[in-house]
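The data below hold one chain only, encoded as structure tokens and taken in the form predicted together with its partner chain.
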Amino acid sequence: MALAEPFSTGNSLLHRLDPRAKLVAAIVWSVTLAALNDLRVLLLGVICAAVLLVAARLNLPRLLQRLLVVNIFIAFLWLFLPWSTGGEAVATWGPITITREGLLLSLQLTLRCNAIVWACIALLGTSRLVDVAQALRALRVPQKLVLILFFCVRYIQSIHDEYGRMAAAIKLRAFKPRTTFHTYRTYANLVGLLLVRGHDRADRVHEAMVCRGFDGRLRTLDHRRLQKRDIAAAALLTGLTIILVVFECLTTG
């Protein structure tokens, strides 16, 4: 199932933290790390992120599979960067020259990407999607955008199930995907039907909202109170990022 949230259920400290605290921490962490360059600092970031991942106690095979997928883009860059970056030659095969600068750049991107992604899996993956959406609302994202996100999150599973049944239906009628117009037309029809059904569903949802007094303003229940440990955790991660920034400044002079 493509839409499973394999990491969202669990009993670790990270699972128990308030999604708002985790979301703030994830944003601070991502933005800071994106601006860091020093390899040693980035390595330190990866280690911190690894600690978070361990603390989250996630299903290991699933996690490794996910990390593999994440690094596809990075692998794509490794195909090109080591020889297309100018600099001091490390090895030469025929016309291809691997440069020290190219390798270091590749390594830098890899470390930076994984430091950010690992932390985000540990922080955001350990909340249910609906809770992350709630957290965004708490961060004063514009109302319409939050509503769009809400409906998207709410109906994505139903629509995915619809697609699953439609995909089964074409399979049951002896459909075999090939590189043909028939195949593309069939998929286009499925997409079209998903959109038509989504369109009509949205109309009914809107009516259901109007029937319960909706006037364009989203009113919601209070969140649970932030606890000390939530604030402490967000502060701890923010503190860590500050330390990394300080290290970076020190190393680069």
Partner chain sequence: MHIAEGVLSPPVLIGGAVITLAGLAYGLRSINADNVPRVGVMSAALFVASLIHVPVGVSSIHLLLNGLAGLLLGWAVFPAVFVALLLQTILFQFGGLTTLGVNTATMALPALLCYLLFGRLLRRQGALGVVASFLGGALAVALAGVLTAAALLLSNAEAFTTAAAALLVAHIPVMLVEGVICAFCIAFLRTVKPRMMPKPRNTRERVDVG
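All values derive from a computational prediction rather than experimental measurement. Residue numbers count along the first chain shown, from 1. Rigid core (definition): largest C-alpha set, two forms, superposition within 1.5 Å. What changes on going to the form predicted on its own:
With the core held fixed between these two forms, Arg57 has its Cα displaced by under 2 Å.
In a rigid-core overlay of the protein, Val191 has its C-alpha displaced by at least 2 Å between these two forms. After superposition on the rigid core, the Cα atom of Val210 is displaced by 2 Å or more between these two forms.
Since we've got the form predicted together with its partner chain here, give me the form predicted on its own too.
There are no partners or other molecules in what follows, just the one chain.
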């Protein structure tokens, strides 16, 4: 099965932008948002990222599914950080004390993660994986690192499909998971066989690529050039990021 790229096709402005411009903007945005702490600035970042998502005109059900996965992880932080972070007590239930600093830290992480993930989906999700790999190469990222990232993401779906076939096979043999040694041994064999089949698949893919003349470089027939709109969009997003930094400095100063 081919790698699912549900947001890479479309006719929005973000789909038409050059991947290099979007990649630079996404990196600057992510690094900057990761360093911001003021809740008002982070909230403004979430609003800006939401505007990007609206501008990308993505499939709403699939988008909500992606965002749900991220926020499920964040929900676990809300279960532990409010009472495991020291500070001023807000509420107490038996041995558990909810602190103001823990709540603020959880809220900061929630806003920060969503602002970064939303913007990256809008910027990088609207480009094909091969285009993002070409953009990395154009930005002078080492070729070997680009290939590792490309093939790692490209064949995650293949490994997942292989695991699905193996899991279905053991279920057809009346396997039911229990807390027994047989269950642990079955899952250990499943993981080991998955690694072996993944290695064999990698060998076959490499041989097929060599037979087709692969020389260690990613090639494409789509040779795009940076246009004025690409540079303007990257400058606009970078300028927006600088404005958030200025707001952070003003609020903390």
